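One chain comes next, on its own, written as structure tokens: the form predicted alone.
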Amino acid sequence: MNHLIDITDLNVEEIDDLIKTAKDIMKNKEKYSEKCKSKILATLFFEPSTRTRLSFESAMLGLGGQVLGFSSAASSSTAKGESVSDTIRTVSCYSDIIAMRHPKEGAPMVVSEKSRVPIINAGDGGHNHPTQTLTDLLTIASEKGKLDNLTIGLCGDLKFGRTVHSLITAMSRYKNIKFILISPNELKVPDYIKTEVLDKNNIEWCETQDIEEYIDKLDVLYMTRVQRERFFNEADYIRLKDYYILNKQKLENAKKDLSILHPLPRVNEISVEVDSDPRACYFKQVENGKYIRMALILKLLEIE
């Protein structure tokens, strides 16, 4: 039995054939709409997600299965002192397949050991959220053909963003990639990212805290938000806050076939003007997050 903890469980193979599937399932929704009849996915989300919970939810609806669960830790047994194995043993009773989010890193891999069933972690802390980076994955080989040969900028929060972590990560197997890290010296990527996976793998970066110094080089833009409470001080805060805003001005030099991508919720880092640009994925990428977990959800159920 296969469980989807960490980007890296998947090989750039099986990455490559769930996207293949993705795709397939967009062109062919018919054809999947039965797959999972009769199989039931838990949500157990011990802190609140809307987007993320019902993309899942979403994805097996569309696989003809069903869907149990709860939204927050306060309506499961966990308010009453139940140990979050305890919780996964009984819920893998009940279902075929989990999906989970918790605050504390590590909590999916630990209860990966206690489960019946496949878990598919749907974000730990700060540390992973691999259905989001095979989500980004997927808009990206739709929107580019390919995910070798690219300029990738990835701007705003990328110390605490673990979305920006998760891709460097997966896309760094790839050929001929490099990256632009666009952000203030206070938000710059760690440390441990620059020396166990870019140096690692030989991967050519820079840093800048200029968005526009690179814009016309980027094949995708990866946008994040800049939070107020990552600052020591107040000052600083308000002197970048708007620096990172992509707006029609930041993108007058970008090519006409660049990516915009952004994991979501936005606050204001991309303005809405650029809402109508034929650059702007984001909202895409919510799309595709469904298909691809409709894609993984039948590979760890081990459906044709």
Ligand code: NCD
Given for the second form:
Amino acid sequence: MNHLIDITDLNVEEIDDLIKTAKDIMKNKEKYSEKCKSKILATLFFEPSTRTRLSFESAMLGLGGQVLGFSSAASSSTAKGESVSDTIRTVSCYSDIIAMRHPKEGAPMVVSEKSRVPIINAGDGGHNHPTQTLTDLLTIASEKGKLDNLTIGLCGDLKFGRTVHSLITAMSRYKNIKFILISPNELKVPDYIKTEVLDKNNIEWCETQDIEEYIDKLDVLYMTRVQRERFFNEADYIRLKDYYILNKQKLENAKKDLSILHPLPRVNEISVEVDSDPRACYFKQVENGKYIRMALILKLLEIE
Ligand code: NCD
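Could I see the form predicted together with this ligand next, after the form predicted alone?
Full complex below, order starting with the chain above.
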């Protein structure tokens, strides 16, 4: 069975193919509009979402398929005490492919063993978010024309930010990538990523708390939200939530061709005055998310 649980379930060639297909879909929407006729996508979201769930649904509808699902655990039998494995077993009788988001790290992997249909991890706790990473890779490839020889700054909640973990893992497979990890001390990239991903792949990286220290070196700046829902205490969240607020002044020394990405939702970490800067790519990124998910659905369903 083809599942997408971790970004490394796809090799670099497969990712290149997905990017190629996504770009083709953007140009030739008509050609793809019936590819998933009679196929059903289920979106099972045990955690809040706007973009991920709706882009999956929009992707399947754009391919001529249909969608069903739920957008909160409270409206499913989870509220009655059903296990997530039983839920998946049930929904795999009603659908051809399932995108699920769950607060527990590893939940999509565990249930994929029980599923009769492909499972896509649409975010598992503070762990991984591979389809956001596909979106990010398509955005970087489109903006930069390449996925190698880049200096990438990741800023904000690098501890709980699952998109950061998957993006570092994915980008570490390309040539000559350097990471600048910008976070408060309490929200640094977890050690397992430093040892198992960065150091193992001989990636150049450094840490700083100061967003302006290396801003002139960056090709990509990936901003993230402080992940309130993963904090153990509200006081820590309040202390850290506005640690970084990217504004025009902080971008003064940045490269003219910097690409500013953010998986969204944004809270305060990018001032709205940056939205009109030509370097802001986060709304293009939103649009890319639909097309790369169309490409992914086709791949997992083995549709040409
Ligand atoms: C991200 C997520 O859910 O991890 N959002 C998304 O899917 N675009 C980032 C976030 O919630 O901060």
